[in-house]
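Below, in structure tokens: the form predicted alone, a single chain.
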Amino acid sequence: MAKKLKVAVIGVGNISTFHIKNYLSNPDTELVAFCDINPETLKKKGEMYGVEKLFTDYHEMLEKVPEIDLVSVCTWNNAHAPASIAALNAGKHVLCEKPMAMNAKEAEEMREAARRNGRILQVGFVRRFGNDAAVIRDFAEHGNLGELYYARASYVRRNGNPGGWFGNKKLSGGGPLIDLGVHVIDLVRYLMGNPAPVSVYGAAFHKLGNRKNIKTPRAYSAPALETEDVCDVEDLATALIRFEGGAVLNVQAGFCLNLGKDETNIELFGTKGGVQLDPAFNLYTEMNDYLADVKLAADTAFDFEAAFQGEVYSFIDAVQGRGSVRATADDGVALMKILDAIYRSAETGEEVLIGA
């Protein structure tokens, strides 16, 4: 039998479930080791999974551990960087949570590390592994949706910022547009076949902050810090991004907005057909000159934990040589020069051109 893949995980927060539950029910994988500098959140979990080396810094873990294969980083996302650059380093193949990075310039010093130790990384854009996506780049790859050249996508919340390190821009480098927006930008790309971003025009407002004003209570929490309990990210996020070939993409991400309820919505408009993916599956296409409403039989719900199952396990399949890497270094640094482009559109009040 062939040798277990060893892995690691660092940052052991609420997301890490979904990459640890799915390393223990893998027969290619076995966990050694978590870091994270929470001792109380690394003690617990260490426990609940049987993980017995435990470390509050991931270089002291890479140097006593050195038999791990593969990382997992799961921090906030101003070590996903450093983190996924040190594992590279230390020869390790990495799975990093979205976003990439802070900005571009580290997500492409973190693609540079990858290509250096010739190394795997992965970003998790667990969007690409639902089996939604899967429907409609069958359908795109058959022609049934002809051109696509417009697609309109909406992740707001009326009170949905979880405070914390969310709302603390040094720690997650942005609000809802690089938290939020980050899943349907990435979403839209992949579905349209990863076209190069051109130009986006954006804004960005910040009024509601993180409303704590507001007695109801919030669907999405995060813990508080001990340091600073600032909110100093936008509410809202809007953007106009034009892709290589011409097509459009309409997006806006939120955490806080005056609107009835939570919205979730993407929509991609082809020359033969259009389809929806929330909140519910549709194709709108047209049959014998008459307007037409496909429903499908087959299963078209996008299921959040099949889907991460799909992108860890899709992870070590490409470690093992058994497969390709879905969501790429490449596609990560595309993805942080659209959401850099979309500040600085934000800040400037112009449009703004991404270079190659």
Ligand SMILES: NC(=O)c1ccc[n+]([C@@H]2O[C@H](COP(=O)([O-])OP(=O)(O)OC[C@H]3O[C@@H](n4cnc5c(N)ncnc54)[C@H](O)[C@@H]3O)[C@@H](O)[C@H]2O)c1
Contents of the next structure:
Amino acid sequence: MAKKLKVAVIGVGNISTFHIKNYLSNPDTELVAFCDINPETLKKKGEMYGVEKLFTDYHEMLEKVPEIDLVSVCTWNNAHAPASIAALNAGKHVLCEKPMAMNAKEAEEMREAARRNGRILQVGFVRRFGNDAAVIRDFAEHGNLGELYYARASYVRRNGNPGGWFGNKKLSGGGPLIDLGVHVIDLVRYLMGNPAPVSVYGAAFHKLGNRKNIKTPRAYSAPALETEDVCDVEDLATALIRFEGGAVLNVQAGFCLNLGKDETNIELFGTKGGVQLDPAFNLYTEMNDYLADVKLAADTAFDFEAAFQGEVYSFIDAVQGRGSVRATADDGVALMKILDAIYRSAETGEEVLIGA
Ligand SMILES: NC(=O)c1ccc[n+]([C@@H]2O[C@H](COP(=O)([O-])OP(=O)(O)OC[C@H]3O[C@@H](n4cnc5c(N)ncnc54)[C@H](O)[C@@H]3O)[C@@H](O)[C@H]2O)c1
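Compare with the form predicted alone: the form predicted in complex with this ligand:
The complete assembly is shown below, putting the previous chain first.
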């Protein structure tokens, strides 16, 4: 039997569970070490999954457990770049959660570290691995949608600032744009064939804060921080993003907005058909000069667990030379350039051009 790849996870909070479960179920990998700056979280997750090599410092882990082959980076956003670069410099392949980094400069440094060390760096754009994305890519590649020229996407909550590190810019890099917007912007870009971004016009609002005054229970809540509980991120961001070739995405991402109910909606429009994903998965087209609505079967809808398995398994396959990386460092850098430009445009009130 071939030797199993040895895996370490840096940051073993909430989302790490989905990485861990899939490394456990994949026959080609075994978990060997965990790292977290929070000793209680570290101990709990170590016991839960039978991992005994536990560290509160990833430099120490990389030095003391040289047999590690792969690392998942699931920390707060501020540690994505330093932890990924340390792992890449130690010769490990890295799957780093989204957003790739705090900004494009850090993302470029991560990409450079992967190149320099000849290692794979995959970004955790999980929506690329959804069933719905596969079906739409299939439609687009077979010409069923024609030229995709416009998309609109919203990921907006009424009272959904999770607090903790999510609201603290030093740890997160920003608010709903960098946390939620990143998913839908990347998904639309992927479905359009990964066009390069050209320019953005954006706005961001700091009006409602984290709505701590609201007594109605909230659905989103991050672990409390021992440090000061600040909220200095935007509560809503919106932007028009123009891509090479002329396609435009109109995006909204919000933690807090006085709207009726939380909204997730992604629509792409082409000359031959339009698709709507989330909440429904429908195709709007024409047949024999009639407008026709096609409702896709339920098993083509997005399934988070299945998509996560696809993401982790695809990373393992890429490391073993059995497939290519579907969410590359280049894709991560392109996304960070878009996000940087939206934040800059929001500050200046001007359209921002994005260089190559
Ligand atoms: N793909 C998705 O759909 C998805 C969903 C949720 C979160 N995420 C991303 O996953 C990351 C983690 O989010 P979460 O919700 O799991 O947060 P979390 O707070 O539950 O977990 C993060 C963990 O990282 C640890 N940590 C922070 N800095 C560290 C460092 N320097 N070294 C080691 N450990 C460190 C924290 O102590 C914490 O236990 C974020 O980047 C977030 O954007 C992705």
